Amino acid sequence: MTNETKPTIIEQRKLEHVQIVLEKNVEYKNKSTGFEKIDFEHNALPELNFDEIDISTNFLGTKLQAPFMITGITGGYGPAQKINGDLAAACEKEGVVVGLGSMRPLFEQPELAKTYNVRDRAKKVFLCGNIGGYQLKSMNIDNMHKVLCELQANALCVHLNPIHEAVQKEGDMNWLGVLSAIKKACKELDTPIIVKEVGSGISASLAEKLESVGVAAIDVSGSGGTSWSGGVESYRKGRPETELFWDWGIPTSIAVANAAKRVKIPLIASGGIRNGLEVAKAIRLGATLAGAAAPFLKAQNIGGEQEIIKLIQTWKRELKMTCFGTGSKNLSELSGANLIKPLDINEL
């Protein structure tokens, strides 16, 4: 963006969002993901050769390295498209998915379609679009499924937002009517449809209705990383009671275990997730996938392509080092490993 182009509303939101998650501490203040409550028991005789252990899984049909997702950070905007081309080269060379964050401004001004397209970079990435849950609703499905041809996207990521729009003085109020939109763009889309939070969390019993409607996976995406609603909005002056909302949300690992007992489509822990044994406990309580924003936006702030590529390779390390532990050869016994339980003085 020159200094002579004045960016548009949406521009500088977008652009204020990538700078307030780099420069100011948003995380929850007094919520946690819940990981820290989960005990991997500890196996002091793995019988495991540690190269060997195999953390490769398979997501909407595509074999990736690492169960890892890149969730949707940015677009819109000038410098949007150095930070997605780095992200999507960093997952492709690592075999994890990476997702583009809202397209809305794309669809308001076609020229910033630069910011989105990765597919120089990465030719194979899986690359998921994204689209707010409130615009689905007034989208026309065929420019939907023209732009994701253009962006050869594997998957669409509709995000759900309402407390987040509602503590933004220009936010999106009227929600009535987006699951059925969800459900029209799942029956005449060819792309599979993946619905994310943003850091609040989705409960069992709306996951099962978004199964229902032919949702191919769940980001649950909740509370404990950075919190949108109270954290950023506060930052962007938003409105009074955005304090208020600053812990609003489910738990990351209590959104997981709830849904993971409801509904068999795959779902993907999001919000809060810092580190591989994190990722390690997201697959035990029952996700697919693990994914994070924050931390690699700051990595690709340091150091671009070479850093991120070198946090997704820490993240696998550690995720390898749990398996180690709980001796695991697979994502699938690691589905299974024993957990620590809280002592019971009654058992004594």
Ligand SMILES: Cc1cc2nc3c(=O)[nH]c(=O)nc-3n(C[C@H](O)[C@H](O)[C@H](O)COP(=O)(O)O)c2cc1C
Second form
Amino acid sequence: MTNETKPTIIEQRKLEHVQIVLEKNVEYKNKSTGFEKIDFEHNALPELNFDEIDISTNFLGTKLQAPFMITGITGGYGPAQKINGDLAAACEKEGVVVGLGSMRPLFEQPELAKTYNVRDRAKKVFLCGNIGGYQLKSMNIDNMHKVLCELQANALCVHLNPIHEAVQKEGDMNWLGVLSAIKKACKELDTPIIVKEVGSGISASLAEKLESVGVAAIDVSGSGGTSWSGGVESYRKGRPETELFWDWGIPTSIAVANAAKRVKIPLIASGGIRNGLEVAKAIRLGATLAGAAAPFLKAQNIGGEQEIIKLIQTWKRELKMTCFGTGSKNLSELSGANLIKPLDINEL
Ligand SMILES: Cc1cc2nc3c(=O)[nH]c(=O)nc-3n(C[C@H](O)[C@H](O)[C@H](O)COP(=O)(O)O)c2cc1C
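Could the form predicted in complex with the named molecule be given as well, to go with the form predicted alone?
The next block holds the full complex; its first chain is the one shown before.
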């Protein structure tokens, strides 16, 4: 904490988010990502050497070892410095993207900047800053530019979370002008902007609007994983509607498949992605990267950087196995792999 006595309200909120996700079951209850409804057609003769399968990719001009991202989690209270450092160091070693949690606390209490600064442990990792779309409306672009330079961020994630705000007693409710703020930031910042949800999904029509204002990539962050409008806020004693809105949102598989038909910018699939096979399915539906938050936070809590590395390596192997089982020698071939179509009895 910033002093030895009491944490501030912001520090307390950030700490609670992490504790709740680590200690409670906050996943969607009756709704899934939809990935379980998709099956690859098995190829019994792949004619491939497993060790030569290439799962590398390019994202916003950077070559990655694998198409993964740890999406924004935390920052803004003392122990967040170690969490962000472990996440970033693991991602650097494994050649994948890492996101920071919302930097709002840093703008309100500049002494918290160190909890976001990971460059002493990960000089080269592709690093994404993070701010709420709502906060962007009143943000001084020069200040944002300065912070992004200090953190040496490669991109800025702008999160959209209207229903998550609406279930909070202290939620931000006036969302007029957020799209214009995103457009202005795209124009005036020289850092690429990635727009993301936090688990309720981005629709294809919104994806089109975001592309048209200059957004560089979209993380659809759909439903099926961590529920912010239900799970997390119900434990934070949010409004009574947390129960009704627990399962709100567009399932991740549907969000990514629909957006991929309408936009050309890279898509990130997150929200309930839990293994390398689901990453493969997301890529087949049109994603460039797939990401997750809760599983990597849990890994960090169990064993720091080494446990995060272990999980990334497991996902890499599972993704490679899916390439092997579909006869895809790289991600480009995987993105066109055959799926099993449900049998239509009328066609027999
Ligand atoms: C503890 C925690 C804190 C989070 N804080 C942020 C945040 O500050 N900014 C943001 O854009 N997303 C935040 N997220 C949302 C995640 O980036 C992600 O969109 C969401 O949790 C769905 O992914 P998951 O099902 O893999 O957890 C947070 C997630 C967790 C688990």
